[in-house]
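This document opens with one chain alone, in structure tokens, the form predicted on its own.
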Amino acid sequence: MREQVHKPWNLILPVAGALSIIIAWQFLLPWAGVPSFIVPTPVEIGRIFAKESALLWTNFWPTVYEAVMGFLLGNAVAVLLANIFVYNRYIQAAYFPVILFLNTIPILALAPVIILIFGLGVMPKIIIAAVICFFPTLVNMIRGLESVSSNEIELFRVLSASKLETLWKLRLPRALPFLFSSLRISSATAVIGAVVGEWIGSDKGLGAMIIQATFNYQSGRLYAAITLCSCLAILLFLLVVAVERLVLRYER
């Protein structure tokens, strides 16, 4: 039998995972001999957040609304198109190869086709967030709606329950594990989309941020960069999951 984690240990260990690590950085890679403008230590990428926290922070929130953006129209899109699909078939078999063959286009080949489109603003990058959330989210809301009994089906036909109320009362509750489960992907995955977008085309934001030091060799502005980036994924990740555990509570 596999051993239980205690609840308290449950946020120790990882704190202290992560603060070995940070240690084994701080320490071993300068005994290593790698070079401060190749891997930074983590003081001296504190001290760039110290030093440059205005430009930092200026990038940071531009990176905030596209990811939380594409995120809400990435998950919201999901879950109306699993909904139709779920309750007209021929929808599905038509337009689900479609979009399989779209979902199989790296990001990186795509995010040019859609700035093409939409241009430089803001806009194209929350489409690339939300392209980069859809997929998962269509396909575990479309398991999740399918994962209702026939005979669950049959006592709300029974009980005279229209299409509306079976979804709201029947589909909807037990797609929710699902769905949540897709949105703790989703959460960083938009992080990544709304990154990408401002690879192709801006001049604002953690991403071209990213690039920018990148080609001036300013190693420790690039992993300040990063550092927010990461931050940003594992604070959406947080909020997913402290959503998930008030719906679920109310559900039950």
Contents of the next structure:
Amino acid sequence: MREQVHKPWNLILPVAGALSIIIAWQFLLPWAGVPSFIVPTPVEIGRIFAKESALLWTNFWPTVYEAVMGFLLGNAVAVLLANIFVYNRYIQAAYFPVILFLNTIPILALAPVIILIFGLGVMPKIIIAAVICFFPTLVNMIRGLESVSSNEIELFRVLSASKLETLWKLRLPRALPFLFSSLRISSATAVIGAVVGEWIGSDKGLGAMIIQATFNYQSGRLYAAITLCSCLAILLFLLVVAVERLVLRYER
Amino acid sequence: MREDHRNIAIEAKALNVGYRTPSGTPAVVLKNFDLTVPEGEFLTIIGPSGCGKSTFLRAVADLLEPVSGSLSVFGGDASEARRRRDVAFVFQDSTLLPWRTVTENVSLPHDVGGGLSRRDDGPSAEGLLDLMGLKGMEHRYPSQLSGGQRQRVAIARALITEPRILLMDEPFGALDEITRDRLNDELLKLWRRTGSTILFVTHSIMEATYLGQRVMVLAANPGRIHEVHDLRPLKSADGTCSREDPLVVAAMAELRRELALC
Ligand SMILES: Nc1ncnc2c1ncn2[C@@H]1O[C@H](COP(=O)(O)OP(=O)(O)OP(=O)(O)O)[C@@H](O)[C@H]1O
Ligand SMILES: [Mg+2]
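What I would like now is the form predicted in complex with the partner chain, since the data block earlier showed the form predicted on its own; can you produce it?
Next comes the full complex, and the chain you just saw is listed first.
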């Protein structure tokens, strides 16, 4: 009951909040004398979308491709490795500390190395996006696989389940909610990875566009590219949520 | 007389059971356990918290290895019995898998262990759910069931392998008294029908008396058998009794006095 009364407000309030800021931005900034080559107004950014849509699209798709591929690669490797680690504690004891150490290297320091190794194509961007997604998913997935109760383990043992069956039919389903909460975060970080990769060495993609537009004081174009970046992250996020709803039906 | 010809389901001789400690020497929880359970018996186990009731069930289910002494299940090792699927375990929290529907939970034993002991003429999940009064719930998830319904699903899951021994660790401990009484009656019916051996741990003196043909009272520190009471004289031929029968009430009072000393 309570929730139904509040439901329209759940939608109206955030929309109203966002609108109020956009309106303030539109009218207060020019009034305060901020020049539009520093911060363009929302209407000017909208005009860029209309005028330069072809340019924006050609730079949008490479970033989409890199972010999605990086997202899939990084998370897939993390899930696989988490399973191996939980299946065999010795491998985990040997290699988890190494990964922990590698994770302390800032991605901005690692990105040039990756570009050096893989050149200037899409591959290094995919790898950078993957690296950024990898670690949180690995840690979450290990936690998820280990979140089984002792009764559940005993149940599977009484049933003479093999180690692989226990992994597949107990640990993996247990880990799925953990995996999805990490995938939600990855949906944004994958875009960051792709954009960072494009900054460092590319003439295509939203990241490259952001760098070029900044140096040329094309602030409308810069803001349009930024908007597209966040749209992409939101789109990926919604995709993850949709898949999660499909897979974790039992939770509701 | 008759029981002399029955098979022995569980036999413990000078059995010590304990848990591994970091130092390597096991901490013995159950000391010098001597017990014979004939096949088909309903044995209830009662005792103070921490005396080792669950530990004993774990040993029978081959979840714990004996430290010393012998424990045989149908004449062999507990591990052989486990691999033959002779033993099933029902936990206090039903331990249903939340991502499986009721039917899928009940047929879990067929999906693991290489489908051990699966027979075409064995009971079906649907039949067992019907038996447990869960018709119409087949496609629900455990989160959509009440506590009592969940426990029934857990029992159905235990029955699908047609175990010869059913180990139940406070299966109705979290339920209200009315639901518990009803499930007690259903369990007794089930026991008569299947003829399986049941080891049933409980904290309720009433439950122990009402269900058990024998009641084993354990004492703590160290966990040991204090006394095994034969209640068969109180029960009718089909193993039931009335909760109001003065003899039953007297037996309960005696158990209560005894437990105060354990
Ligand atoms: N995994 C374990 N490792 C070490 N000691 C344990 C472990 N599980 C139980 N114990 C110890 O063994 C003793 C008996 O435990 P057990 O669970 O069998 O008691 P219980 O009779 O079932 O008690 P309750 O009625 O509270 O369930 C307790 O003293 C407990 O501390
Ligand atoms: Mg216990």
